[in-house]
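Take a look at this single chain, the form predicted alone, given in structure tokens.
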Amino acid sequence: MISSAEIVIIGGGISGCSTAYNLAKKGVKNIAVIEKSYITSGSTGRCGAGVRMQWGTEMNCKLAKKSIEFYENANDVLEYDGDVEFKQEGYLLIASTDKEMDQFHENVKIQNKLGIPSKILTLDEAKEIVPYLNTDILTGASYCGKDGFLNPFLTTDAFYRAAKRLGVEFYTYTQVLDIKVENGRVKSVITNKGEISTNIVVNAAGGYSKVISDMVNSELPVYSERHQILVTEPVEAMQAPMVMSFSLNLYCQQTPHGSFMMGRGDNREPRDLRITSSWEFLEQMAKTITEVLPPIGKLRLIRQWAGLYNMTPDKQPIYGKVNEVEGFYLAVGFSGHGFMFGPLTGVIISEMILEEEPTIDASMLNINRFKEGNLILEPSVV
């Protein structure tokens, strides 16, 4: 292990790897990424793998739009020998209440203003896209055909390999034990394999971000909540878009190899960093999907797993430096959407560290907004 680094990034998921790549691409040398397990072992490798531009706040729409534009050319830009498997087959968002449909109309206005090609659909139009959709329980829908699905393992691997070619050092199966701070400034990162002297640390630790921030006595207003997913047996292609409902609490898509992958949220889920599976999720997910997409309810289940949503009070990420500790930066609190924003997270954090003109001004997503009461709640979250 190296004894000193210009920048140490904690977390080997999409956010950490993208940040490392973007910093190295801009000429920064001697970057170290510390990952307690294998690359994508955390939230990235456990996510639902969907990416969408259909959000309810301008900032999340901008982050998602730029990220999807990157993903469209990721194989070429990252010079990846493989394929990140980006399939733009759309997101069909379904509403079950008049209030939710009103929100969809407001969301689409924001999205269209930003150049996102989403649109409001009637129930008949929604059924043309997914013929077996149970529209009896719905009030309407919205759709964007440029939303889609990627392979999170291959996508992160593409960033990882591109960063390594640019000289970034990755240390997997390496535990961060502490961060030394002297006179209010980062001095080093202590791991189970040695100490790295550095003046800049990026906290991109996903579900464990609060654990890392606690090491420098910086209060981080997040909590990590277990979210579960299940996958079915593979069948012939029958559904192109992701089907998602906020009020009915579900998302469901057919993967490229034929399995259906689906999940739902539950604010009663544990917040103690566990990633076990529960029978309650299995039962509730089965009931919901059988009501909304009846034929899928007949498929056999293969397995289920869980990951951590690192939640903020307004369901938007936290980017940038903290006041208490000079040289300590945050790329955390994605509330389940870190993979979607991965490409732009790396761009934004690199620009903040290097004090460059921002590609997207994400200064409103700084940590001070919680103390100042400048929260803008994202309404479109499962």
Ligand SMILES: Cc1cc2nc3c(=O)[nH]c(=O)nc-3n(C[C@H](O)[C@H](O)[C@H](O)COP(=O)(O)OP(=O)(O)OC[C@H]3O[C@@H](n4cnc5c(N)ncnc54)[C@H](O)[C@@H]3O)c2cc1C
Contents of the next structure:
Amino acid sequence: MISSAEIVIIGGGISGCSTAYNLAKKGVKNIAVIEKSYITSGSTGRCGAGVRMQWGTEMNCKLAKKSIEFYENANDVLEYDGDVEFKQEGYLLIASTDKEMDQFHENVKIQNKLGIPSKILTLDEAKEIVPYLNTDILTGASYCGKDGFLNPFLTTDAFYRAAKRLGVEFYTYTQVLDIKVENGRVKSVITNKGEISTNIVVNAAGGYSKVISDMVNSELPVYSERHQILVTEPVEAMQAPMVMSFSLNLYCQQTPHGSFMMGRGDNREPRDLRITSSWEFLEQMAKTITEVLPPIGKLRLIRQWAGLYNMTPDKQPIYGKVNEVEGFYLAVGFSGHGFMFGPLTGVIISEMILEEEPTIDASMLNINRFKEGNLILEPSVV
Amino acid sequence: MNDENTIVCRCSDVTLKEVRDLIKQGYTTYDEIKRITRIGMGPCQGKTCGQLVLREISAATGKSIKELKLHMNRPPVVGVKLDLIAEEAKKND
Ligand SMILES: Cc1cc2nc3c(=O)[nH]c(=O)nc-3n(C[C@H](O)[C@H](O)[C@H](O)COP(=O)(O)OP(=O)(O)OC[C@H]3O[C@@H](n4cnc5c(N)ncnc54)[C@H](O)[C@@H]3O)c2cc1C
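The form predicted in complex with the named molecule, contrasted with the form predicted alone above:
What follows is the whole complex; the chain from before opens it.
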């Protein structure tokens, strides 16, 4: 293991790999990424990998739009041998109350203003896109055909390989145990395989972000929450878009491989780091899917798994410096949508570290917004 | 034996050559190879291919198969239909 680095990034998920790639591309030498298990072993490898521009806050809309533009050309830009499998088959958001439809109207207005090609659909129009949708329990829908999903393993692998070619050192199966601070500055990172001295550390530890911030005694207002997914046997192509509902609490998509992948949230989940699978999720999911998309209920379950959402009070990420320690940067708190922001996370954090003109001004996503009460709540999350 | 035509994983159509190439590129754990190729994610959940991949890793790295870790077996082991689970769940409501 190297004994010193310009920048140490903690976490080998989409955020860490994208940040490493962007910094290396800008010419930073001597970057180390530390990952306690394998690349994508955290939330990134457990996620639905859906990417949508249909958000309710301007900031989330902008981040998602830029990221999707990146994903459209990711294979070329990252010079990837494989294919990140970006499929733009759309997101169909369904509403089950009038109040929710009002929210959709407001969201679509914001989205259209920012150039996002979303629109409101009647139930008949929604049925044209997904014929077996149970519209009896719905009040309307919104749709954006440019939304879609990717293969999260291969997408991260593309960033990882590109970063590696640019000279980034990756240390997998290596755990960060502590971070030394001296005179208010980051000094070194201590791992189970050795110590690396450095002036700059990026916390991209996903569900473990608070554990890392605690190492430098920097308060982080986040918590982690288990979210579960299940996947069915593969069948012929029958559903193009991701179907998602906030009020009915579900998302469900058919993967290119033919299996259906679906998940839902549960606000009674304990706030800790467990990622075991529960029987209760399976029952709730089965009931919801059978009601909303009846034919999918006929499919056989193959497996289920869980991962962590790293939640902030306003469900938007935290980017940038902290007050307590010089040289410590946050790329955390993605609240269940950090995969889709991945490309921009790397751009934003690298620009912040190198003090460059920002591509998107994300300064309002700094950590002080919570103390100052500048929360802008994102209304549209599962 | 031509490793381009040898299928290691029948669920996800992965060839021996793909596995060997990845190992050469430094993907030397079952978990890493699984994520890139989908090996072990199909209906058999790695019951067939798991040992074959471990044997390849062992041959390339010199580690014994015992030292190498196979992935988690995720529930359930056999496919159950979702609507049957839903019906059962409703009975308990
Ligand atoms: C069920 C589920 C569905 C989701 N669906 C979507 C979706 O459809 N779209 C979307 O955009 N997002 C989705 N998300 C959210 C998304 O997965 C995350 O926001 C995103 O992957 C975060 O990436 P990350 O790189 O920041 O964190 P992670 O991928 O969690 O990476 C952090 C890494 O840090 C490592 N680490 C932690 N502690 C240490 C340490 N001490 N030393 C060394 N390494 C350490 C971990 O091992 C981990 O690999 C979903 C999440 C879940 C759980």
